[in-house]
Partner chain sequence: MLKKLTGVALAAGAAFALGGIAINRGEPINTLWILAAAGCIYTLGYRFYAAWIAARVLACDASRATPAERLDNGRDYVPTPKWVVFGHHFAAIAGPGPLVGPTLAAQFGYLPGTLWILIGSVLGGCVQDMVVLFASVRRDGRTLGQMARDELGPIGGVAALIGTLAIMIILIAVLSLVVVNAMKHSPWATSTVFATIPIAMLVGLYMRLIRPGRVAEGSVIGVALLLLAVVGGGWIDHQPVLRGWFDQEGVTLAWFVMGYGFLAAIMPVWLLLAPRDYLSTFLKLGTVMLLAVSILLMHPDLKMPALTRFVDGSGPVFAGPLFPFVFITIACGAISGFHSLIASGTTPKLLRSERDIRLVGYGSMLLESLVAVMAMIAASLLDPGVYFAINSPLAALGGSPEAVVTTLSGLGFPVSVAQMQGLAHQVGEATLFARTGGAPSLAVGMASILSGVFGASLLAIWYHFAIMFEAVFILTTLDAGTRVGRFMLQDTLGALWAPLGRTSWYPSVLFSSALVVAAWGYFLYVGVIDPNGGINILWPLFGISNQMLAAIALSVMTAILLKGPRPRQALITALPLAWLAFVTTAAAWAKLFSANPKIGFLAGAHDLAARLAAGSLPAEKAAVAGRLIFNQQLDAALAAFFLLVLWVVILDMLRFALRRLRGAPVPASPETPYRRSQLPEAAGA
Amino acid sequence: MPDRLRRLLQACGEVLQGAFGTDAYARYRAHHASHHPGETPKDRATYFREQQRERWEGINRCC
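For the sequence I just pasted, show me its structure by itself in the form predicted alone.
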């Protein structure tokens, strides 16, 4: 596969990951590494569980 096509497919994959939120854990790890050096980050399962709890618990409507 030509290098240019490979880069294009990789860029498309990154856009799709961002659109669907599947890159959230990777973004969390990058943020954690740069802002909290020396601290242990959450593992993927814990991060996902906390995100789901935050999203779905409590009042989730406008009125």
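Could I see the form predicted in complex with the partner chain next, after the form predicted alone?
Here you get just the chain by itself.
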């Protein structure tokens, strides 16, 4: 049972992360580490600036 509870809480946390996009930078770092080893990744501020601009180029909110 505690295991199920832990999984439930983890899922809730992930839903919140997805809603806010707070996981984006960590995911970028993971991608960078696996796909471009040896290169320097962007720092959080730079990544955030670029991602925020892109996020608003298309339809991402509904009625």
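Worth saying up front: this structure is predicted, and the values here are computed from it rather than measured. For the two forms, the rigid core is made up of the largest set of C-alpha atoms that agree within 1.5 Å on superposition. Numbering follows the first chain given and starts at 1.
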>> Does Thr46 shift between these two forms by 2 angstroms or more at the C-alpha, the core having been superposed?
In response: no
> Gln10: CA shift of at least 2 Å between these two forms after core fit?
Replying inline: yes
